[in-house]
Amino acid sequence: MTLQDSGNVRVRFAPSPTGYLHIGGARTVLFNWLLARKYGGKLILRIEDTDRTRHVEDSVGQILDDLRWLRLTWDEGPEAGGAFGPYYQSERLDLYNKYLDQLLASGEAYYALETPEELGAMRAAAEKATGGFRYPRPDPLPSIEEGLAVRAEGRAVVVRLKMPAADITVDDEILGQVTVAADQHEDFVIQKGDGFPTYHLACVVDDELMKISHVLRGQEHLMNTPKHIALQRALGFSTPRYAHLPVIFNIDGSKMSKRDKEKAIKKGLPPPEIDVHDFRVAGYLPEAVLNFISLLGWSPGEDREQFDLQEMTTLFSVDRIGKTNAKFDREKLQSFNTDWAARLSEDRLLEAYKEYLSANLDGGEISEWVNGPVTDAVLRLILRACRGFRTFRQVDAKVRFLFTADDDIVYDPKAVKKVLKKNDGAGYAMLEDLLNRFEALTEWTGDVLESLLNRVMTEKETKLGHVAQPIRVAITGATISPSIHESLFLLGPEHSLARIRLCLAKREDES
């Protein structure tokens, strides 16, 4: 995409608040954000909330929150303001009605008076005869007065655009020229029976009034674009430059849909992450998510794969967006997240971990652990102990024992059998030996504990697992934790010794 007048780049992201922000929508806003930032333009956030039947009350706030989490700020829109507001379509009905009246008065649109039952019968007859249905334009067209009279009777009357009897070609920056033949057009609804505009009318009016210069959106909208061009021509509007992004598929080739979660739940499987909020709750870093989704259809060249937003902005260009569908490789995303967790500064990692905790606690925070108040210093220790983690959820799994009271530790029967009872209770015997050694310590630091455990390994001529795993089961109830000397250090001598004693006491109870 060659941009001559870069200061006039105005792009928009226009989500419908029918649910949370889909990861595909995140890629769309990212590409728009990159285009605006690269050319010194503006990103407009517009809420397309005219479909009141599908409106989800809390979704607008969640969409804004997810965009902030991704660090994708907008220049105009909700909370930011701007000269072309309001930025909620439900607050712009007078504007849409103005242009609707213009289309009716010019004969470019008309009231369609069929009842839903009549329309259903027409559809059924056409599908039976030809296997398909295209709305037949009435002849003669109802007059404006007839339409208003029927509406006054309380009937839900729609307004349709009169499509031109000519081919319409979309000059797409990614796909090239896409032409829809005249005989494929259908007079489509631009005002619904409830008086709200359809997506088509509201979108076209807003793109004109908000001076949108470029529209980057998913390929699923490609067949809407000829309709929008027809509307633009009927209203005397300019046509933005269009670029339709490749569709995102699952790794198995199926379309990545919010219904994937419902299907997984029905099968008793963990639901996959689909919405941005899902990835937040699952413990991914926004840096990794942005880096990964930037490559879903776009290539920076030079065999580069990992870069931050600033580098991405420098490298971004629409002409490097491909035509073929992209595949969402979750293993690759996890690999990206692991790399980003390792390369981020400790301060940034701490900030991101606190954001993760807040997302999982509905905005709250963990205030206590076994050794007192949870401070930033405590969280830093936890992150250091878990270094090499793939997601923050993995960190939680490793350190849950630090937020569990000694008496509430639940011992995994499989871990007890495999680690403690096996070989005539060798694990329990190891614990008894180690308990005596731990009780004799005058200093409880990571280095001291690591040195002691290495000494035991040498004395007993055994592997670390035979020393560490019995302790791990005793203090956590399971076989997963940070390195054993760091786990003991974080838990502290009081709780470590208490849990080992409790574990040994349970053995006595079992016998």
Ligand code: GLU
Given for the second form:
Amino acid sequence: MTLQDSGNVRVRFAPSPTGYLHIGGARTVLFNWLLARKYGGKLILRIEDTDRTRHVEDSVGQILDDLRWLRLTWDEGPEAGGAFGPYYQSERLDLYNKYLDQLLASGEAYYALETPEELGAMRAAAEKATGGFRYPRPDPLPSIEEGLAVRAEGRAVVVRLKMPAADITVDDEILGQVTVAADQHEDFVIQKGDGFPTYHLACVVDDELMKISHVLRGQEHLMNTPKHIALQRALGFSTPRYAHLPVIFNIDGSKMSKRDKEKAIKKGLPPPEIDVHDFRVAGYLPEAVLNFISLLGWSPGEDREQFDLQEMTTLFSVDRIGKTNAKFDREKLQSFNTDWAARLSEDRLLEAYKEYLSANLDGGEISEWVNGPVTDAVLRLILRACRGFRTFRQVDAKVRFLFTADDDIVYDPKAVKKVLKKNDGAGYAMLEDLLNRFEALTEWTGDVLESLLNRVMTEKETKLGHVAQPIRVAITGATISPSIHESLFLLGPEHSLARIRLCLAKREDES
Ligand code: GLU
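Could you switch over to the form predicted together with this ligand, since the one displayed so far is the form predicted alone?
Let us now look at the entire complex, which starts with that chain.
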């Protein structure tokens, strides 16, 4: 794509508020963002909310929130303002009506008077006869007066665009020329029975009025583009440059969709993450998500795969977006996340962890742990103790014991059997020995604890597991936690000793 000569780059992301931001939508906005940044252009955020039947309450707020989490800022749109607003299509109905009137007056569009029942019967008959249906243009066309009269009777009348009797070719920046033959066209609806414009009309009017230079959107919209080009021509608008992004597939070859969640639940499996929000509450870093989705259909053409937004901007080019389907490899995303977590500064990691906690607590804050108020210093210690983690959810699982009261620790019977009871209660014996040694300590730091445990290991000529696991089960109830000296240090002497005593007392109860 030669953009140097293409004038002002103005791109848009145009979500419909029908739910959370899908990961595919995030890829679309990222590519638009990169194009705008690379060429000093503008990214416009436009809310396509003219379909009242699909509207989901609060979804605009959720979409903006997810964009902010990804650090994908917009130059014009909700909250940002701009000279081409309003940026909610529901506030632009007068504009669409103006262009609709123009099309009706010039004879480029017409009222179609069939009731939904009549249309249904036409479709059924055509499908029976030929296996397909294409709306047959009435001859003669209903006049504007007729249309208005039928509408005045309270009937839901639609407006259709007269498609030209000529092939339409989309000059796609990624796919090349895609032609739809004249005999494949259908006069499609541009104003619905409820008086609202369809997506097609609103989108074309806004792309023109908002001076959009490039439309980068998913390939599922490719077959809309000939319709949009026909509308642009009928209205005397210019045609922006189009680039349709490859479809995203699951690793098993199925198309990645919101329905994957329901399918998994039906099978009794945990639902996969699909929306940006899902990845956010699952504890992924925005840096890793962005980096990963940038590679869904694009590659910078070098061996290196990990880069931040700034590097992506430098490397990005529409020429390097592929035609073929992109594969969503969750394993790869997880490994990206692990790498990014290791790469980020402590400050940034802390900020991201707090965002994760807040997303999980619905904007609330985690306030108390066993040793008092949760401060940044505490969270830093936790993150340090868990370094090497895959996701923040894994961090949470590892340190849950620090947020559980001593009496509420649940002992996993399997862990108790394997680690404490086996070999005539060797684990319990180890605990008793360690309890004495811990009680004698005058200082409770990671270093002191580590060297004590090393000493025990040497003395008893045993492996770390035999020393560490009994303590781990005693203080957490299970076999997973940060390294044992860090776990003990974080929990502190009071709770550590209380839990070991409690665990030993439970053994007495059982015997
Ligand atoms: N509102 C459309 C969607 O959410 C936008 C399509 C487009 O980019 O033109 O799919």
